[in-house]
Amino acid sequence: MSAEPAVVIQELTKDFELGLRGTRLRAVDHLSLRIAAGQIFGLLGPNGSGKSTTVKLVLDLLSATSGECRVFGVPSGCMESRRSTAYLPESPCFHRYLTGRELVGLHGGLCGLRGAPLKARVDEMLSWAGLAEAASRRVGTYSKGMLQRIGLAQALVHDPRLVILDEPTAGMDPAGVADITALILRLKAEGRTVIIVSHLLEQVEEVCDRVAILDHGRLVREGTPAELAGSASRQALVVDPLNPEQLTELSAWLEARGRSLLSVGPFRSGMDRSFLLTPPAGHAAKYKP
């Protein structure tokens, strides 16, 4: 892991003018944060809390009002910067009447790549992106678990070390989450460094290195996922189902020794687990668990 930070946010500001008397709406609020590279660092906050307002902020698609973000070492405006960075929105919009190929060769072609080492990239980018049987295929038929594999064949097609990617598995059923979880997972595996605005706690204990949690544009709190969940001071035990005289007697044993029976309740845990073991004719190898 490089001794370089991949992003260093200090003290960034923005505000938004509302109507004409003079209003402003701060969205970012005196946000420092510091993401180290190769982490994969999640963005985590309700809807309104400036997630999406930073990393427009740090991508330089927005203005700040005061502060400042460099990427890699070079403010966040540079074009240095914009080259080591890739994002994906939330809900990107493609020309969809473009083949997968065509696609991610025009993004090619935007980011300067020409002739046989365009055509390498993007063969690369559409085998890592599980596209290639799909690739002459228009981007018009995709599903949306497909969408979200083409717009991170695109985005990466440039090579980039920072990945920005906003609500990655937003509308997705099981099966897409874990497709799109374990390229991001590959990202790091590669060394890049990745940025995941979600407001799903399971996606962002799943991949995450370090969780930065936003309200109202202010860090209330960050650290690793387990540190924040406070994992050490409590424990899970899974057993056959107990019935009310065995919950009884269990209570009383961990009330002799200084402890509580907190909650009882169903174990949830294999629905998604189901899911991916019962998939569709010519996926069977995709989604082993």
Contents of the next structure:
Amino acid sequence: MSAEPAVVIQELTKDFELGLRGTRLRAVDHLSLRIAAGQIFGLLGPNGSGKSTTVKLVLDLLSATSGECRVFGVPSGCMESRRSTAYLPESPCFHRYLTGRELVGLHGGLCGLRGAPLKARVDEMLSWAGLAEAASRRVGTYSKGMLQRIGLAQALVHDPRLVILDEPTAGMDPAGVADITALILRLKAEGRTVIIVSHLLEQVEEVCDRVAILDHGRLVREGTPAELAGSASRQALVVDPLNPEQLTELSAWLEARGRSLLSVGPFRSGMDRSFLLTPPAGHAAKYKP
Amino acid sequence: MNAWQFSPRRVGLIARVTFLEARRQRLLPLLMLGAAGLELGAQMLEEFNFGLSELKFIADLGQGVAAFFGSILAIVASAQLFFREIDERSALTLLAKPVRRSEYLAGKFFGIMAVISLFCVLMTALIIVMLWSRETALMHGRPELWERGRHLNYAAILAVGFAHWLGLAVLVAFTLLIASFAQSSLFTVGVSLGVLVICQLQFLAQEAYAKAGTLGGRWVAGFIALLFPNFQVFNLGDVTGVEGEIGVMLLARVTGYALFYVGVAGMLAVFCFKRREI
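Can you swap the form predicted alone for the form predicted in complex with the partner chain?
Up next: the whole complex, starting with the chain shown before.
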């Protein structure tokens, strides 16, 4: 892992002016973050907590009221910082009349690729996203899951080191979520830093190395998902049903070893998980427990 | 040289996408159809056989229709094509790439100008074909009037078309300037139409103030003349008629006038757009 942090945010503040009376809305409030390279970092918080604004400040799509942001040591206002950054906005809407190949080619061209290397890279990214067969179809005919995957392909065409995904699974079915999750894990395996912006805490829990929670533009908490969930020092066992005598016996066994039985209840299998374990006829299971 | 300096290639890529989007909206064929219908309507004058004045009428009507529909196309296409990407957020993915905002705006300008160019070429070609065929018919009907060959100067008609194209380029640049800080396409279209009216009529205000003779009046007239381009400058058809010639110097002056205003409006648009929060 590189010693240089992927993103350093220091005392970043963003005020939006509302109307002509000088009223201001503070979207990001003296935020400081340090995101190590090679991590999957979750930026969480309720709607309106300043997550997307923070990301737009990192990408220089907005200008900060005060504070500083650097991407791999380069100020985010410099064009060079965008050379190493990829961005997939929430529910992206691409040029519908372009084919998948043309869309990825357009974005590759904007990043300076041309000729045979561009063509090879476009084909590589379309295969990576599992869209090789749909490459000649117009983007307007793609499903929501395919749009997210073509979004990832266009974002990654210039081989960036930092990938920022804003609500990457919003509005997707469980199979689509599983696809995107697998692609995110591949990004990490390839050595890239990934920032996931989401308000769905459970969803990012399984993929993120570290998580920051924002509220009203301020950093509320930061740590590993286990630390934030308070589960770092706890374990859950899933067993066949025990009767009261057996539970008492188990509790006594644990107490003899200095441990406590904290919670007993019915096992709740997530609906997403059971959907993926029992897919419709003709579809292979995407989730392997 | 820094690889991330202003790149004509990136401008070209954005222009191409803008042109494809315009083609998809089918605005151009719709306006072409309307304009062509009006121009072809002038052919009904055949029955009257007015001679040369008929040809002048056809040319004036054709150029007027091209200017009117061209202005609508320039304003509506500029506002639509600018705000569509902002509203649909496809501009986010483009501007998150190493693309300068000046390149993005320049790409939009050239993409829209490609549509305008197509419109102007087709309309001018239609006017020339109509005039040529009507003049040929009149030549056969009254050969004594055409003993010394054709009266119409078709090179001048081409130059008139080019001057109209320059005027539309200025209008596109001003519409993009308004769009660079406006929050909606409706506002942009409304204000741009207002600017078009001022630019078309500002010479009247200049004349009125000049006649008033007061120092303050002349100052106001001078300020308006500097702020808003005089679109009558691009109306070379009124200067030359259908038989006259258009000198190279006149054409160069009109081109310089257009380039000055496109440059100023473009720089102001980049200034505003750089501060715009996407």
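Computed from a predicted structure; not experimentally measured. In this text, rigid core is short for the largest set of C-alphas that superpose within 1.5 Å between two forms. Residue numbers count along the first chain shown, from 1.
S.K.: Superpose the two forms on their rigid core, then report whether the C-alpha of Asn47 is displaced by 2 angstroms or more between the two forms.
M.R.: No, its C-alpha moves less than 2 Å.
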